[in-house]
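The form predicted alone is given below as one chain in structure tokens.
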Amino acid sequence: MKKPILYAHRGFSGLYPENSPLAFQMVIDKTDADGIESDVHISKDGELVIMHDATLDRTSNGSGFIKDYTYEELLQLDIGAWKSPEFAGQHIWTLGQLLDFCRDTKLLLNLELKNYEVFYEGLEQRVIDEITARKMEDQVCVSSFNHISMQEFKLLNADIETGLLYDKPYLDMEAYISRSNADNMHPRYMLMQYQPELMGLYHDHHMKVNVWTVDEPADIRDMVNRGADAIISNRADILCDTVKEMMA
């Protein structure tokens, strides 16, 4: 039985405000996760910023699309109080800040390019530039539900791993992945339970299988037993404790 890579989804988002500096720091302070999963958008003035949704309403005291705000305007927003008043005062990070944090803490980064609700022109190259400037090609993998974006990303830089996110079953997956240059598959975890044969198919194509978002111990154990290469969880504490127990 191999130990998968363990990622904290949007930081330690189960207990702290997602994609906040606090949630990222708590991965280090409170868990044994190997890395962080996070998300990137582009602001009105071209800054790469870290947030899950294309809009601000759910996880900040702002409203509307990220693309309609400058970085300085976004920086004024509180991204912690929505979770609990005790977390008030958290502010959005840039991709550069997150990359620096991962470089300094030795955490891996699984970065989702959020270019399907809003199609950000040039996002692929901008992300590549930030990663390569820090020589972090081996520390970062990128993924997206926009598989065209991932195809383009890999053509622009073959040294950074890419993954295809998906959350519903596809017809004839073998034919589909044969047309892709991606390194990894990133399915919602229950799809591996619905079509268990796909784990072998992906591995036969030398693709790693990184599953999300797995929070319950029974499902975590199931994914480990099925051979998942990485597991992404909102509850990185439960994830790490469960896998540690399995590996004992």
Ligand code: G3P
The other form holds:
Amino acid sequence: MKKPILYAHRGFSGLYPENSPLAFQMVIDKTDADGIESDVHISKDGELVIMHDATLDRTSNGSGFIKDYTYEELLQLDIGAWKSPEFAGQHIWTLGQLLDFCRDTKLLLNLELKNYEVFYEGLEQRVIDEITARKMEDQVCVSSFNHISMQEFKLLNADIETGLLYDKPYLDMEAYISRSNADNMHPRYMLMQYQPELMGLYHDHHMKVNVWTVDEPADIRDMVNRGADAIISNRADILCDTVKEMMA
Ligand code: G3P
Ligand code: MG
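Return one more block: the form predicted together with SN-glycerol-3-phosphate (G3P), after the form predicted alone shown previously.
Okay, now the whole complex, with that chain kicking things off.
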């Protein structure tokens, strides 16, 4: 049985405020995960910033779109207290800070380009510049629900792995992937239960299958048994324990 790569979704987001420095540190302190999944946007003044939503309302004490605030303004926001008052005092990271953290801790990074609600101009090249400046091409893979963005990304830099995120069934996936230059597929995990034959199709095309967001032990075991190459979970602790038991 093959051990998949284990990613902590938005850091250790099951127990700590998602995409916060604390959630990233807790991946190291409290789990054996191989890497982190995280999400990137662009501020009004062009800084690459780490947050899931395009808007601030759900996970900070701010409101409105990230794209309408400067980095200095975003830095004033608290991104921990919404989860619990004990987590107050967490502040937004730049992509550079997250990459430095991954370089120092040797964690892999699955970075999601959040360019399907807001279409950030030049996001692909900006992300490539941050990765290549640190020579982290082999430590980072990127993904997006915006498959045009992934197609462009691969043309701009062939050395960084790309993945197509999707959360609904497609009519003819074989035809679809034959037109894509992506390295990997990133399905919502239930889709691999709904269309199990796709695992073989993707592997025949030498694409890795990186599934999300898998939090229940039964589903984690199912994804391992089906041959998933990576599993992304909000509960990196449960994910690592479950896979460790299977591999024992
Ligand atoms: O990368 C997997 C997953 O993060 C995609 O969806 O909405 O959680 O960013 P979302
Ligand atoms: Mg994501």
